[in-house]
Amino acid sequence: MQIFHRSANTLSKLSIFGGLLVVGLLLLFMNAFESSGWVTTQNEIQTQPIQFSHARHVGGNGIDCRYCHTSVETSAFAGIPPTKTCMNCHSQIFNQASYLEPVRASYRTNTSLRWVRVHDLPDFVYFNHSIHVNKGVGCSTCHGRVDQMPLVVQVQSLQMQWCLNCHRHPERYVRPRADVFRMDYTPPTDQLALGRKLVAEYHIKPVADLTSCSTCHR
């Protein structure tokens, strides 16, 4: 005696394939969500105590990155400029502008401005600015064209996959050290040949070391 109708076989197959399809779609959705700006905060404008314009200071006035980020070549942290650095110019220029009063107040009271970090890696990730700079990784490679940003935003995802893309193929990204701080640098047509030469010249570690877990997670 047949308990189930023959159509039950078809329905069971459809339910199995349907379940697999739903799981697959959920995985795709989760992957897309994890890479979206909702999670990575890409292109998200942060409210700062002073709406400092890199487009004006870097792009317009030609101020070098190292004038403000003084430790970028020698330490893990690029450095946040003290208020005195701002006042080097603004004690003379726009020294009565109302929107710069928080800067003047910070200088008078010797109280640091509370800047909001735009590029904020998780605590379990180790990143050293000086290593990257001295190995020929340009500022704009990670931070984008900050000389064109009225307000700095995070242009890269900063997720592990993005880091690994560079660590697996450093020859695609390294540039001559003399051009590290150039915002308008464009890779040459022979970038791969130049990159391989610079990888050897700058003694960049093998890919196996660059992609080892302990390199970034210590």
The other form holds:
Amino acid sequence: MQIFHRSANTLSKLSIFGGLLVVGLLLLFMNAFESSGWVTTQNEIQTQPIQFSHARHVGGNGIDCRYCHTSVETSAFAGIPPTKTCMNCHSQIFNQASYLEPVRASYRTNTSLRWVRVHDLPDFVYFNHSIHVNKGVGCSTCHGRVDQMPLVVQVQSLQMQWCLNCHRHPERYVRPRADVFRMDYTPPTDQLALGRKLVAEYHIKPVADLTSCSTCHR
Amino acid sequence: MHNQPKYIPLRETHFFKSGRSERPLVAGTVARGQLREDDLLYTGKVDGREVNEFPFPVTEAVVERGQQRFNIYCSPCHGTTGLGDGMIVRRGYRRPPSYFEARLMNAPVGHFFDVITNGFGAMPDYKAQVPVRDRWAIAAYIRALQLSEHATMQDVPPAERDKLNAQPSAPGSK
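Other form of same protein, the form predicted together with its partner chain, not the form predicted alone:
Below is the whole assembly, all chains and molecules, this chain first.
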């Protein structure tokens, strides 16, 4: 006696392959989803308490990053300027403008301006600015042309894969220390030759150390 | 996991009313080994008078450091040459005096250190942004700028003269 019709054979085969296909597609989708801007917050604009423009201050007025991000060369944290730093100039420039009132109010009442983080690694990842800056990794390599941004956006994914891509091949990205803060730096055509020279000169650690899990997860 | 219950720099706290997790020091606190006893180094003054000496030897490295720091923190107003024509001044900030005025040419170096530390008239102080040794390096660089104002070819060591005659490098390349 036949309980199942013969076509059930095809059906069962189909369901096996169909199932595999669905799982495969799901994995592909998850992968795409995980690296999409929606998850990594890449290129997303955050609403800030004040429309602070790097394009105006850095691009237009040529102020060096370190004028405001004072600890970027010496500590893990790049530093966000306190209100006093804004008041250095804005006590005189645009000192009546209504859009700067939050800055003046913060200064008068000694309360903090609440900037919203743009780049935010998970807390289980250790990142350090000073080592990168001192070994010739430029701001623009990781943050893009900040000097052209009216509002800062994150241009790289900041995923582990992105960090590792450079930690495996630092020679593709390092530049002379003197150019670290230059926004308009373009790598020379013989970047690999220069990169290898700088990797040796700056004693950049071997790839095995840079890709060891405990370098970033400690 | 992404945001663990710990404080990273500038993360907000709900425990204190100000929301600041970094707590201000109680007034008068001195960390071990950081008592600022050396008046010359920390104030540029001895017995209340501005000094005309440096607390440590001025080497080429110190002057180069001073140049770099001057260009970051001072050139927006004072201009890269010290004439007082920086970008922020062109945007409407009060114009500072040129460093080549006789009064400033004759001022003791301690004066420059003091101006950076405490500000001067319309100029804000830079003590939060520039650490002590860098302030001295900047003062040394200002002295170098002042010397360069009236320098002649005779002041340049012969070995370096060719460099001066060569094409100047593009601004901002240093």
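Computed from a prediction, not measured in an experiment: that's the story for all the values here. Positions refer to the first chain, counted from 1. Rigid core: the largest C-alpha set superposing within 1.5 Å between the two forms.
(Q) After core superposition, I'd like to know whether A200 moves between these two forms (criterion: C-alpha shift of 2 angstroms or more). (A) No, A200 moves less than 2 Å.
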